[in-house]
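This document starts with one chain, in the form predicted alone, laid out as C-alpha cells.
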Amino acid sequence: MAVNQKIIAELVRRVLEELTEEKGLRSENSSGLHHSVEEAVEHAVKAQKRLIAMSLDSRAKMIAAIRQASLDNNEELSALAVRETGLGRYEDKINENILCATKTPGTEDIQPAALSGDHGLMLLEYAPVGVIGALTPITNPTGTIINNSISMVASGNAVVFNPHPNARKTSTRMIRLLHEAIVDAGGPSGLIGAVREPTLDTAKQIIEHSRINMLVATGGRQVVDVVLRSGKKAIGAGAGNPPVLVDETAQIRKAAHCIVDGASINNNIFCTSEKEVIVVDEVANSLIKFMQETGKAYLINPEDAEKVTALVVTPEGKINPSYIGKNVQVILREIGIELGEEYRLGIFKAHKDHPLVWLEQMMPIMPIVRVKDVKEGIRLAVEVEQGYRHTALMHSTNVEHMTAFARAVQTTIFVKNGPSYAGIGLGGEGHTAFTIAGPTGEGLTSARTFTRQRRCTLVESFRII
C-alpha cells in the first residue's frame, strides 16, 4: 500500500510540475515573441512535444483558427504591410491573404498510405521533423507566414520565424495574432514564434542552432544559398525571372488581359509574375494594341523607356530597390509622366539584350521583345529564365508549341493561357504556396513537404480476402 502511495504521490508531483511549467510558458510567451533566438527555440521544442501528443482533430482546430484569424484581421494586416514595406497594393494584399488562408492544405495533406499483399501490410506515415527555422521575405510578409504556419503546424512541427527586418512590424503582428489563435484553440504556447527584433544576426543564429531540425528560406538567391550550405535539411524558395511567350496561334486579346493582370498584381513583387514578354513578330502589334485597350497598360515611348531604364537600373547593372513594388504612377512621375489611377502597368518595346529582360525587376514595368518565330521564342525564353526553374508562361493554341516550351524550360510552375497567379491557385486549380521550392525541388510546398516518411511493415497475413 505504501508503494502505491509513493507512486501516486510521484504522479501528482509530475502533473503539478507540468501544469506549472505550462502556466509559466503561457504567461511568459503569451505573444509568441521572444527576446532571443535561444528563448524562442526553447519554447518551440517544448511546444512541439506537446503538439505531437495531441490528436489530429486538435491540430485541425488549430489550423482552422489560423485561417479564421488571418481572415478576421486581413484589412489591418494588408494596410500595415503596404505602409511598412512600401511594396505592393492594398487590394492585392487582401486577395493574397485570402488565398493563403483558404487554399493552403492542412492535416488532410498528411494522410497515411497503406499497401497490403501476399507478404503482409505496409503502412507509410508522414512524421514531423521537429522545429523548423523559417526565413521570410519583405515582399510577402503576411502571405508567407500564413502559408508556412498552416503547413508546418498541420504536419506536427513548431516553427521559429526570422522575418525580413524591413517587414518586422507586419510580420511580428501576424505572428502574434496566429500564436494567440493557436493557444485559444487549445494548442501549446510557443508553437510558432519569432524574436522581437529580427536581424541578419538572429537569422544566422537560427541557421546554426543545434535544435533547429530543418531550415526554410523564402527569398532571394543569397538567403537560399546560405541555408543550403548549412549542413541541415533545407528547403529553398529563390528568385525567378518568369518569361511569358506568345505565339501566332494565341488568342491575342485574352493573352493581353492575362499578361497585364498577372504582371501588375501587387506591383509585380510576386516571384511568379510575368517579368518579360516574348512575342512572335506576326502578332506583336496586336498584342501591344490589346494590352493598351485593357485600360490598365500604358505604352512608354522609346525615348521615355530609356529614361525609365536609367531610373530603375543602377550603373552597376542592378535593380534600384527604391522602385521595387511601387505603383507605375510613382515610377513614371520621376521622368515627368503623369498617369491616371486606372493604370497598373507600363509596357515598352525592347531589344532582347535590354537589362529589364534579364533582371528580376519586381516592379510594374514590362519589356516586350519580338522574335521571328516560336522556335526563336522558346530559345530566348529559356535563356532569360536563366535556369532558376521557377515559373514560365505561354499563350498558344498549339499543343506542340506548348509542350516544346514546357520541356525546354523545365520550370516548377508552367502556366498555359492564363495569368501567372493561376499557377499558385488564384483563379487556377491546385493548392497555393508562397514558399515555392524550385532550387531544392519540392515545388509548391504543403504540409507533407515538412515531414519525414516513416514506414511500418507487418510481415504476416492481415487481409480478409
Given for the second form:
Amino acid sequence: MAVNQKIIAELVRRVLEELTEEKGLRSENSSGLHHSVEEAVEHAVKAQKRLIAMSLDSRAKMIAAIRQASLDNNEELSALAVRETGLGRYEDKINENILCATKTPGTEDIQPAALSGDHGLMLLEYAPVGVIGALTPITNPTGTIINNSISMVASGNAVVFNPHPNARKTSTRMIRLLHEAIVDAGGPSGLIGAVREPTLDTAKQIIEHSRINMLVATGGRQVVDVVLRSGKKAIGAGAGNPPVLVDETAQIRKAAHCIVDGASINNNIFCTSEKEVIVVDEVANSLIKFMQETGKAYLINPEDAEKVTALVVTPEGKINPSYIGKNVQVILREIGIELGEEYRLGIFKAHKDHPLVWLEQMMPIMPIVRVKDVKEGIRLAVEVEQGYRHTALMHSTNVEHMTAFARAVQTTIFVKNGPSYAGIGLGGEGHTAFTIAGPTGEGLTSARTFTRQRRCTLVESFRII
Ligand code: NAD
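Target state, the form predicted together with nicotinamide-adenine-dinucleotide (NAD); input state, the form predicted alone:
So here's everything in the complex, that chain up top.
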C-alpha cells in the first residue's frame, strides 16, 4: 500500500511537471515565439523598455547566459541545422557556434567616451536604437542568431528575427533557447523573438512595421536592396565572391593548405570563403600539386570539370541550389566519381571566363585561373570581386604586392597569408561577426553598430586640473 502511494505521488509529480512545462512552452510570452509579427513587436517594445531600465551588469549577465546556452546546446543545434537545411558540415557548424558564442563582443563594446577641455566636459554614449528587425540567412542560421542576439542585446535593443523559412526549425529552436537563457538570467521576456512561421510576407511586415526602428539584412543582394529601400536605418550584409590571389613570392605549400581549409569550411557556404583561386603562372603547378598533397583536394580533369559545371550551373547561368553546401562526394558522385571521406574540395583548372569564377557557388568546387603576373592577377581579382566590397585574400611575401591588391580591391575583409576564416576571428585576431556589412559600410558588426550616438555637454566645470 505504502509503495503504491509512493508510485502514485511520483506519477502526480511528473504529470504536474509536464503540465507546467507544456504551459510554459505554450505561453508565447515565455518562449520568444509568436503567432504574428504584431505580437512579436509588441513584446519586443515592452521588453526593450524594461531592459534599458536595468543595470549594465544585468545586461552582461544576459549576454553570459546567451553564450552559455549556445555552447550547451551546440551539438543539438548544429545537427539540426545540417539536417534541416542540408547545407554545411556538422563539425564546422560546431566551430561556427563556438566562435560566435565566444568571440562576439558584449557590453564592453559600448564603452562611453569622454573629453575634457577648457570649455568643460563632453560625454559620448552609445544608446540603443530600440527594436531591430533582423532577417537571417539559411547558410548560417545558428551562428547569425547567436552573433546578432549578443550584439543587439548588449547594446540595449530588442530584436525580432525573421529567419529564412527553410531554416525555420533550427532558427526558432535557437531563438527559444536563447530567449529562455535571457529570462533565466533575469532579463525581460520578449527581448528576442520571432514568429513561429517566418515567411517572405512576415519579413515584409517587419520591414514595414512602424515600431521597428532599424533593419538588418544578412543575406543575398536582393534582401539587402529591399531593406535599403525601406526608408528606415538599415544595415546590409550581402553576398560576396572572394578571390584568393597567389603570387610568385608566396609560401606555396602554406598557401595551398590555407586555401583548401578556407574554401572547404562548411562546404564553402560562408560568405567569406575563397570562391576562386587566381595564381601567377610561374607557381600554378606547384600550388595545385601542394593542394592535392593535402589529401583533402581532388583535382577534377578537364572533361569531368565540364560535366560538373553543367551539373551545378543552370542553363540560365545561375547556381543550381540543389548542390549548394553539399559535400564534394555528393556532387562528384553525380558525374560518376566516387571519393573517399577524407576529401573536402574539388579543384579544377579554369579559364577566367568560367561561370564559377564569377558566380558565388557556395559549394566545395573551386576554379583555379592562371595569370601571367601579379598585375594581371590583381586586375582580374578586382573584376571578379565585382564591387561587393566583401572579402579578398592574398598569399605573398611581397608587401608592395599585398598593398597594391588591398588598395585596388577595397574589400571589407582582406586576409593575407591565412585561410579566409582568419578574417572572421577564427585563428586570426579580432572579434567575430556573422553579419558583415559591406554594402552599408559598418564592416564586421558588433554591439556598437546597433546604437545611436548621443552627446552630453557640461559647460565650464567639472575639471580636476
Ligand atoms: P537570402 O537573401 O535568400 O535570404 C536571407 C534572408 O532574407 C532570409 O531570411 C530570407 O527569407 C530573406 N529574404 C530574401 N529575399 C527577401 C525579400 N525579397 N524580401 C524580404 N526578405 C527576403 O540569402 P541566403 O540564401 O539565406 O544566404 C546566402 C547569401 O547570404 C549569400 O549570398 C551569402 O553571401 C550571404 N551572406 C552574407 C553574409 C554577410 O555577413 N555579408 C553572411 C551570411 C550570408
